[in-house]
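Just the one chain here, laid out as structure tokens, in the form predicted on its own.
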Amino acid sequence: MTKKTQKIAIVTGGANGIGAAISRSLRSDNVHVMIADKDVDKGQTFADSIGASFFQIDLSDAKACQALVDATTDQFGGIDILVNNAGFQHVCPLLDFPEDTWNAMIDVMLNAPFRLTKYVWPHMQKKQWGRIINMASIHSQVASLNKSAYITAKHGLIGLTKTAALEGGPDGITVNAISPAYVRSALVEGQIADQARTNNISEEEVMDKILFKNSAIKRLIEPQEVADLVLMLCSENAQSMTGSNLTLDGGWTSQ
């Protein structure tokens, strides 16, 4: 980043996978980072290891979202960057999908980004500068079987991104989304193993025949690739980029 003043960021789900890569990269760029995660032991340990702060949170709780913003502003004096990254997956046919799980997924992946955006907005308006980055998914653009709640949340997140971008422009606030395909993580590696068992094929065949079936580049995306894109969106070089959904999918949606 080219601005001389040190920035302050909140990263939800910031202690694992993509979130950890984003948190680490922001710290390497001299950004104060508040890692918001439900896993207190891993979260605090990881935060300590990179010189970040940690806030344990249940993102389905509106009061907890407000408390996260308040704790960040109390500690650092403001908020410049919000990365709505936290999420989880549940695979189940629509007719059998548990309503409590549906509600939890919408709360964490759509309602929480709305609430956090709303709560950080006045702080960004005050500075006339802000960056909000919503971690969507290739499933913000296409659907897959048995992932109704996840896909609904991610499609809704793009609507929030575009609307907030229009409203934030006059105040120097940009709002963008990143939509990666399969990223190397414990969650994805677990899905590969499950698919191999279910279909009685090797994990290599799962990647070739299922995960990368529609991709031109047939490999897992590294978390750092996503983190590098976040850094770009937080830079002054991206000051005119807003309302975008940046696809990182190996060509999946090119056909």
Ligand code: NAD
The other form holds:
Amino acid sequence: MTKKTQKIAIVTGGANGIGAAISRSLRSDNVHVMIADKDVDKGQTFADSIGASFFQIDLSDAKACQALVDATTDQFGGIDILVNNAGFQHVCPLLDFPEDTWNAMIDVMLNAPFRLTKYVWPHMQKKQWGRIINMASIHSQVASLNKSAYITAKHGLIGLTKTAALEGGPDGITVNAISPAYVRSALVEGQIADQARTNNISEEEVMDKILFKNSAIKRLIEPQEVADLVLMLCSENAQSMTGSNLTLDGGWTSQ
Ligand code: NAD
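Alternate state requested, the form predicted in complex with this ligand (shown: the form predicted on its own):
Every chain and every other molecule in the complex is listed next, the one we just looked at coming first.
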């Protein structure tokens, strides 16, 4: 039996939430992981705890994106897996949406994935093997009120995913997106508590009547469920899967 070569991954936004679950799962699969995040306190401690490396970065900085790729190849000698996961939400009606916030969201959730894809590409081409996974959202397929920048960035990310998939095919590079509905995270749990207070209803009612109004499965998705899908996409079994936008939405978009 041939020994599996140890792969090398960059996970953006790996200090918290979904990115942390992905980083832990990749480490458990014996992958070298470079966690790239602006949150140095959580990021460094978490990276140390799972035997990963940490690179502090503001992903809206183009030069820092190149520095991240250079630091990863210097330390590990290549890059096989890129998980573009970092992101954030700002809820505000379109007419009042601050332009600097709009630009920051597009930078982190669309421009950074484009730049990192471009910078890791030659390293993947060299090995004729690569896996790029873009963390989209169910908001890459449907819109909700007052989330214009997030929804624009996530719809754009699917365009990038599909085009990169076409260009990567001949070189063994697959590019896919994952689109979850609400995943258990500090942000979402905070939103549920806020909605319960604002509407004077229980948190269970917020989930049933607001969050999961359109879902067949009415519960939060666990970050580990998303991480498991990332591992599957990184496996050899997924070699023919590219350009896909995989939903984990409890049936939200089935109707
Ligand atoms: P989170 O807030 O727990 O983690 C996001 C991470 O991104 C944080 O560690 C943060 O420090 C990092 N980050 C943000 N801006 C950055 C920047 N400028 N530079 C570097 N790092 C930065 O969020 P999460 O819920 O784990 O979300 C991860 C991804 O999953 C996001 O792209 C989000 O849009 C997507 N998503 C989340 C949900 C959900 O319900 N939580 C649903 C669908 C999609």
